[in-house]
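What follows is one chain in structure tokens, specifically the form predicted alone.
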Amino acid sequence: MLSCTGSFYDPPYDESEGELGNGDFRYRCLSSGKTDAACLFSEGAVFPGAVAIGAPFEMDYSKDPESEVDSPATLAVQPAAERMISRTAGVFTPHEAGYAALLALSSSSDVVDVIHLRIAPIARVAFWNESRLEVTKLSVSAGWTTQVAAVPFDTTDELLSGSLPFAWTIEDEAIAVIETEPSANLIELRGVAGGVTTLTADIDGVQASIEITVLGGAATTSSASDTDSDSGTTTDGDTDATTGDTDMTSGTSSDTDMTSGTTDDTDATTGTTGPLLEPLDLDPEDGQGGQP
């Protein structure tokens, strides 16, 4: 059974029972907890499934007031082997993948209660909205802000909590730029101009990117041959005055002119034609219904 609580002066939590069902055992974050995944995008705390090695933590043991064990109320807990979780001023810290277990020991060093904690290496670094929705493109107006956060899996797709080193950097920050704490595991990202441009995320040496589009703003656009709408000569969509297809006002055009110039074909005012082809009967169940 878990269960999430804490107060101003008490940093969250969340607790596990222990598997002699004598009490809970309680996880803590570091500090705000802004590099762990266990806090993200909360005040509380969840228990983890697993922890990233190197990642520390704080653990204390609460006994059920209804257990027939004589200790006190608030235990310590001590790993059981100390090459998987080392414990120093009662700060966990992983060190081998695997199945490590923790003791709450009573004052005279009898186990009251055990837990099992799985320890992982980070496979993989995934970005989150504030949904806690993977996310694989974001999206954000000039001028405006979005959250996301980066966070690390294990090769089952399982998060890892723990507090881990993390470092964000952008690559065009002409487009985008960080407005918060780098270091942390959420971020706060402002739209500068429109644009494209990466975001990356470096969870421990593990990075992955995801690509930042700024919408509206000081945007350059640049030449293209199928979406110039204005002037010039264009390939496909142009509607200006000299083109190769599709011109519909004035000028020199190879087929469907409709004022003046000369054409080939199909002018219908003045000029040089060649001979005039009669009106078509377009039967709309032909596929090429509506307007000729």
Second form
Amino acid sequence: MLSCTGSFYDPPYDESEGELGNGDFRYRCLSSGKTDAACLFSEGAVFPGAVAIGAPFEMDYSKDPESEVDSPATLAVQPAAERMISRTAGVFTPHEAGYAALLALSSSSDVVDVIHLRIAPIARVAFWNESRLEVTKLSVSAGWTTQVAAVPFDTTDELLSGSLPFAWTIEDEAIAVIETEPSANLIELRGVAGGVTTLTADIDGVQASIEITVLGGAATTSSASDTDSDSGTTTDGDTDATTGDTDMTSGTSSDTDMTSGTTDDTDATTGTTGPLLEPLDLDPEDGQGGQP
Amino acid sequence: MSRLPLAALAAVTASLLTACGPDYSGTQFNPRSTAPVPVSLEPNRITLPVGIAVTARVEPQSSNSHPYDEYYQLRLTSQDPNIADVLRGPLEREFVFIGVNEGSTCVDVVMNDEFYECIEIIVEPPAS
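Swap state to the form predicted in complex with the partner chain from the form predicted alone:
Time for the whole complex; same chain goes first.
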């Protein structure tokens, strides 16, 4: 999935065979790949089933060495109809719902291969944890951080790819704050003080909100709380926001730094990651819930 | 006196040559790819939505026993590329028909720089 060309950085891609069978189209998230659901929580990319209107991406083409077509190994890709997808400086931007063909062209403008992408408007926004699983609420201890992503879906509930500048707001910043860039679909959230607040992601007026529960007292105050309160499945153990004495998944009790896996005590004010996620449909045995 | 037989001979020769060549009777499209939405490639009409590209091998048909072999260089040209475009495909006599904007236009069938016919191409709104 990862590829490098010479000394240049070659962004990760995922490929799909062209409809004429002469090679592969390679989908790439923009360099700021964390804004594209196709590259979330992954070192690679996932070739999209559909892309969102207005969500840019990159695409190129690698010819199959065994193809009988006479053309260079790597070809430029052009949209068939600019009305559906335009291309500027190598970046493709979808404009209208429907299907749009992308063409791999030879130097003489002959079509070597074709692929169609489906373009759809965003119908709903959901939240993903780091296992790419949908979550409807989230818990974090005061002083700890966790990551959450906003991902768009269409009316058929298919994930939409392409980079999208989500706008995030949090209802009560005395309870939790957003610590990352405001225009991304992946953010880091820090619990400030015990309580419940609402995190909202917005993309072109399509909004979704998620309940955030911050466990424990103020970040600088030593306290302990039982983290089993909601799901009763993904956490098992006491959390001390000051010491970081937390075991989210195994049910054992030990001093654990959730980021490094070392057994040092953790100062909650230093930003060590220690999320308490409560995903939907998670098998408590799979160990995914609550992993940073 | 001698000019009349020569002219007659030339006329007979020309008619013989014509009779030995193919006689255009239309074009057949053999799709090379499957579009994600329905398209229609009929000998006298092509229908496809905006944004779709369909690749087909194009076979000029002859009504006599002489086919349009490789001697005949086939070229297809859209009369309005802003509605529908036609590009050469990867192999000989393969062409890619593209819906660009709604409307209808015509695709000229030209072989060895000689115009044969115009095939209607209708572009429908984007299909989702």
